[in-house]
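Take a look at this single chain, the form predicted alone, given in structure tokens.
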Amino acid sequence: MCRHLGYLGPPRAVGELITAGPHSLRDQSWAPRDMRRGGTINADGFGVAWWQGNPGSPDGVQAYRNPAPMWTDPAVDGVLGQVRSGAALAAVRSATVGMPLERAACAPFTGDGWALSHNGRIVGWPDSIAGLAEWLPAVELLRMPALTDSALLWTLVRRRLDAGAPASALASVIADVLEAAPESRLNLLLGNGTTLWATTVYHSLSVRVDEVSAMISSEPIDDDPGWQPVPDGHLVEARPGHLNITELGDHL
């Protein structure tokens, strides 16, 4: 069911960010603590996106993805250890049975300065969601990065980001998917280099914000008392010095 993490704050080595803490994202790839019966390990690939230069520009986000387990990739401590950024979003993947195991299927998905990760699954994929996909232009379906539920969610969110605020885009996509496929798990994590947005739908999430940094993670990476769990059915907006947790329904 995947795990993900978002960070905003003082520049850090990207490789250090995803390996820091006694329960780092890399540790969560092989020893997650709160999968809620959604798998046992997250060994079907990983990815990390980071922003440099002008975070809001379409070419401001870069990404590295690998369909192998994070703990097997020397680039995490090597190349990614040489890249520094004050904004990053990363994920480790536990692929749903039947989904392709390939680099293109690994989150985060990026484009137009945005990055998105999905922790969960759409129940009954793909039949349950076919009606919703029919509303998308054919060219957008053909440009999906992979034939997965997460890639479709990215395509739906990306289209709605063009028409409205990030919180509304996330909430409306989740409402439509739950109407078509009830009991789907839809923890989404979205970033643009300056703000993070995240949702909780049947899965775990925690957030830690102070005046200099903000971090959202499927599971706390350490024992810092500043971590707080996010209730189910909520949306988080976070950046350094700012934290807003509201019900998803408030954005519809």
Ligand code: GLN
Second form
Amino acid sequence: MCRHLGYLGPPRAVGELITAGPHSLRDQSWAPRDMRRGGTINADGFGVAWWQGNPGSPDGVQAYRNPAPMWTDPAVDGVLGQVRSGAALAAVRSATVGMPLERAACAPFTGDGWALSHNGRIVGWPDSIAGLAEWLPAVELLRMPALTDSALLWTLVRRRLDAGAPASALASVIADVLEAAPESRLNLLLGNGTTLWATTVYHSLSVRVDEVSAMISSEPIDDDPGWQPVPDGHLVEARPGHLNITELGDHL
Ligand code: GLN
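Any chance you could show the form predicted together with ligand GLN after that form predicted alone?
Next comes the full complex, this chain leading.
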């Protein structure tokens, strides 16, 4: 399954962020350690979103995505090495069987200042969650960036972000999907440029926060003793100097 990474802290090159550490996100694209029987490598593309200017503004988030393996793209060390930001969210993809291989299917999905990545799959897609999709206006289904489970999750979360707090948007979408499609794997990573939120539903996740920076990653990128594993069924809220890990059920 895919791997993802979120960062908040002093500005650094986006290309450096996704290649930093002895177990960087780029390394995790071809040698992940903890895939939990959900694939072997993450070679179906990657993406990185970063915030510039005022992170809270709707057009504050930019993204670069490529459906090729991250290790084949010279832009990572080239162009992305020139882009600096203090807020970024990145993902490498291992496409679920039957889902399209295309740029639009690569996380992060971005819009209105938000970025979202999904590590996992909706079991029985798409029939299992047909009832859930029925509640969406047709125009929102037409606006889905790709015909994948992850893009539907983005569409559902995006809608609920308008209605309430990010933690409850994530927790309520997860509860609804798990009810319709039990055993789905739903590690979500959401950012708005100033805070990161992440969930653990049957996949690995670690977090490291100090006074100046915060990083959330499917797998620790280095041996820093500050990394803390996140137990299953939890929601992390992190930014520099702030870490809150709660049960998903607390947000319903
Ligand atoms: N199911 C999603 C996709 O195909 C995410 C895959 C993953 O986590 N490996 O894009």
